[in-house]
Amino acid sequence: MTDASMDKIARATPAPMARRIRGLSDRTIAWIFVAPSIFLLLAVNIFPLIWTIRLSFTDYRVNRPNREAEWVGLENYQRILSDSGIWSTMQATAHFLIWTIVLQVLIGFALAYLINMKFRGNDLWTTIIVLPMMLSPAVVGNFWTFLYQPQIGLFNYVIAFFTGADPASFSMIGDVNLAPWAIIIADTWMWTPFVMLICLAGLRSIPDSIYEAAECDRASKWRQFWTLTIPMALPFLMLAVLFRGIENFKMFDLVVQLTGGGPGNTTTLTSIDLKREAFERWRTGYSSAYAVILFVTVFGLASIYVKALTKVKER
């Protein structure tokens, strides 16, 4: 905004209002600008959380609005923590979470390390690798569902080429043992580029002078990798683990498109189970307690992890 425009606005401001504005401190003016955002945050995030916590202590059902909800105390929490089906869902979520993080970090860091070498066609390959991350999870789910088809899917033919098995003899999304790995492979394909970009930022933040000093000390490439590259890129690796851990804990759309939680309940993650409790069985109070438990779990683990990340960054 130009000075002329500012002068025009100042002249158009009524004298009483101008005196009140001039009398405000910088702190008050800052709160005037920040207050709408804080109010919107409270309305969109904090109030629903408080309301969910309140509902978790009742037997409220949203499909029966005329029925008065009864206060049940900790009964919902006790039922959830003693339900073997919930624990099997947690186990499936942990299996998905651990393997996706391990594969994405290993492959993502390896790709970032190769791209950081700045070979010919570096920018082109970076763009190609990042493409899966730009797609919608629904599109990725349909894409991999087609690839996993036993009769016409390319994935089965690739496996058959290396193993000699009949392509139609197995189904990645229809077999109880293979379905969990089907969603792990699809999620790894989609989100490894995200981890690669974070790791690439970490690698390119390391000054070249450090490697030059190491070469003067006759340190081998292998020793430079373990004593310089890994320690200095570790905060970025841990940041990637944090982001992907939180996102994969609430994974929903990709799994629904691929397996729908099946076969049976093999790939039923906590987010899918929560959706079924809330919007298929209509146990609103029960599902609210379920959501609170998941929130506390993620928040607690993330808080502990952030403290560890802060200590690593301060080294």
The other form holds:
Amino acid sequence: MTDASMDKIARATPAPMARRIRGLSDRTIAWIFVAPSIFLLLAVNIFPLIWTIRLSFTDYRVNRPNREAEWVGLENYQRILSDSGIWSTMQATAHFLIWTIVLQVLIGFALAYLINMKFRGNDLWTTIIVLPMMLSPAVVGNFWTFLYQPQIGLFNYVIAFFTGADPASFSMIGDVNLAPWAIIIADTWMWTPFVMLICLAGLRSIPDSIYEAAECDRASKWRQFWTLTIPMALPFLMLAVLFRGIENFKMFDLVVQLTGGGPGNTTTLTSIDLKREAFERWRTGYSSAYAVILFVTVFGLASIYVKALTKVKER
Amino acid sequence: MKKQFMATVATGAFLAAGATSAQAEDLTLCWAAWDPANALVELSKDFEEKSGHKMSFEFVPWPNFADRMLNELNSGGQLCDLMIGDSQWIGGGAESGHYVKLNDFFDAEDITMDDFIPATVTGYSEWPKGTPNYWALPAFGDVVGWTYRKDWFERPELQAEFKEKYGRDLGVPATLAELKDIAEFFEGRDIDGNTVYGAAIYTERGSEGITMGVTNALYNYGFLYENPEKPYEMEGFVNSPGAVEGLEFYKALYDVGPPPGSSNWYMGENIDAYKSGQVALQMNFAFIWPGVEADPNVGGGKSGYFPNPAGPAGQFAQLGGQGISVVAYSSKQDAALEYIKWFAQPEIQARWWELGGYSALKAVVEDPGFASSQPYAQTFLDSMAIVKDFWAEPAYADLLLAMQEKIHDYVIAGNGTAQEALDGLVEEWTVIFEDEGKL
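Output block for the form predicted in complex with the partner chain, input the form predicted alone:
Zooming out: every chain and molecule, the one shown earlier first.
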């Protein structure tokens, strides 16, 4: 802020208020400005977190307002960590997380690399590619349900065209072996453009002069790619992995719309399981403990990852 | 207890003030979004005219109905003055104080539960079951039954082929085993140039679908929820040899009968499959029958209806339907009770049936002309005589989800055996009842 505008504000401040403010220290004024944000943060984030931790040690059920909640200590945590069902949802989540990230990073980076090459219609293609991520996950889930429909679904017909199999002979969302891949394909279709945009930003941040210098040193395109492009785009790639990892760890809507967590529990991810425990079974205390475990897991993994990301950026 | 006391006071206040409230209210009735709800909107115009109250409606699609409405009740929300809640909610509604107890109101208004089909009174109104404590008025009788393509069944070439293959006529199945044969017979068959399939059955995973379907097989093979002599004792009843056989039957039916991709189907998907001419049979609640009759593709005599066929242990069918309750958190309970009084009248119930609502009033269903009033009326009566319902305990949601998981995992995902699925169900239900303090 310039001196002139400071003077202007000072002149515009009513005398009584100016007197009051003049008596306050800079630190106090800073607190006055920051206090509303801190209050909001405490009310919306910190208080619910503390409350959830407290509930996780009780058998409280929100649908039994007439029943007193009892303190059960670590029982909820013990039950969760020894429940084989929860471990299978963790496995399903890990499978979904790893494959979506691998596919989205590979395809997203490849698309970004292609789009980064200047060609006619470049902007148009970029716009077309990013369209899926602008849709609502519920809408995407709904229309992929139709695409996967064995009798009329386009996906089955495409597979049948290439393999010669009967389109009605397999069901992507009804088969235990195919359903995990059905959700991975739909999520990859939707979110690869997001990864592409981040990678594109990374690629465009590399100065042309570096490539010109490499050309002078007679480095091959292959060598340039591995020793310049990848290392310089790596922080962006890692950022994309972080964003998609966090997002997909809490994946809910798309999968619910597509498979409902089935067949059986094959595609029941942790967020779906948690929602069922909390708002269908109404085991509030138990689901609070579940949420705390997931929070600690994500927070721990994300912290380690962010440290690694910082190291890569510092190189 | 305090809420129940308040509710009783509110009922008393209403009775003291007389049946007609002086003040016009805006009442909200909450129900599922389905065909009968539209009929109720039409029916309620008469109430608006006569009472001066205005009716608003909050209809939620079935897959989200329980989630949305139980959230509303559990949070003490005032959105709904009247709730047509699912039959299994009655225990929770009563014990958690969500519903107003209606006994005093019924006594004062000469509404007697003897006037309603007994199964609907037990299923929709009573808690605890078998006791004269009423928390709802039976509003919509419903039961799982079967719809079949009568026009296909009557084709001479199909009849001849069926007789040759199975040694009996192609007709309404008397047993579940016969039903499976018919489903198998039609599976993948070419009819008028289209590939058709056997039977659309309930397989839905997320809410209550597969449970509402599989019980129609389980009951008829000998499944019982508990020892009739000792409440909550489930070992040997839920997982009896008969129950295991019933579950194996349902899986076998799933393996031979339904269209490809029907691994998560409930009412809507079954209706679509049937109306679009994909299947010869569909399992569904009776509420869909008026819509089937009116459909240009499958209505007008092309379809027939039959109750759930018998199994080795008897003939039963899964109860659906709901009662109408006054929500304890409503500030307009007087007007809401007025609505129930109006709805209970025989002439309104007769009109309800005409519009497509399944009245549970004996005066309507025992009328000499009822059975012939619609092609499905007799099937409805026969089906309502053989109903059984899922647990209506306050922990019903817990019990239901456990069953959904176990059954879907075995029938659809093909994991484990039927015995393991039912043993696992007994274990989970035991833990739930232990948590509830009932074991």
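Because the structure is a prediction, the values reported are computed rather than measured. Numbering follows the first chain given and starts at 1. Under this definition, the rigid core comprises the largest set of C-alpha atoms superposing within 1.5 Å between the forms.
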2 Å or more on the CA of residue 62 between these two forms, with the rigid core superposed, yes or no? no
